[in-house]
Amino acid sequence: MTLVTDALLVAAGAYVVLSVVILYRIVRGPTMQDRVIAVNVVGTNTVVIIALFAAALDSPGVLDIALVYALLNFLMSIAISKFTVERGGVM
């Protein structure tokens, strides 16, 4: 393993730790909007983690998975936001 590979894996580990910390905001968020943003941040961190692993392991095919996951994350955020507005919440 080279220095670049190690650096990419350490960065991926840092994003995993950040995602675990943000899980607190998902569970204890005072408003629905806080929870939606926290879920979106965790989804974005997941995309970054997958991309870092793809770069570290030199497997560009995994980037397709990251792209599909990013699109699903975006659609999920829109769906939750629409549900919140229809329930009477203000976005």
The other form holds:
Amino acid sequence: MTLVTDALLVAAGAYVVLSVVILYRIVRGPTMQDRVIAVNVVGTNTVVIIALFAAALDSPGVLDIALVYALLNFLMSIAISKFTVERGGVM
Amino acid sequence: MVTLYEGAIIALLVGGVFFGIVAAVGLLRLPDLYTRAHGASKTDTLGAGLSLAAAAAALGSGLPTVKVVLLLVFLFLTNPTAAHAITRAAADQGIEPWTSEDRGDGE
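Could the form predicted in complex with the partner chain be shown next, to go alongside the form predicted on its own?
Once more the chain from above appears, this time first in line as the rest of the complex follows.
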């Protein structure tokens, strides 16, 4: 365990704590769009956590999971925002 | 003894976690959807970018670093786009922005 490995793991833990805190807005958020934005931020944090783990544990294969997760996260936001309005012209 | 390489990685990580905290506080404390989207999308994009830069620096040189840089560019492009699309959908649905007259009964 070198210093860089420790720092990467501590940062990943901090991102996990932040994501748990943001769950308050997902549960509470008065409108649906509040929840979508909070889920989007949690998804971005998850991508960062996966990338930090890949760097800390020196297992580069995990980075492919992070790439696919980022793609799915973006697709989820666009799909929800496109299909909740009548005409669907948000982009 | 902390070398310059380790110090740079730790500084990038501290910056990334700081902006992640700013995004979380903005999501929890700001009064309505539009201010929350504004605060969360920009600070979270910058925080994710700094943390991914730290991961790219820690991985050394090679194909994994290229993948992390691709991920960073992708997040910088798509995160503000997603926030824009969601807020535009909210505006189309007729959600009114928060004004100073709403102060007092806001969240």
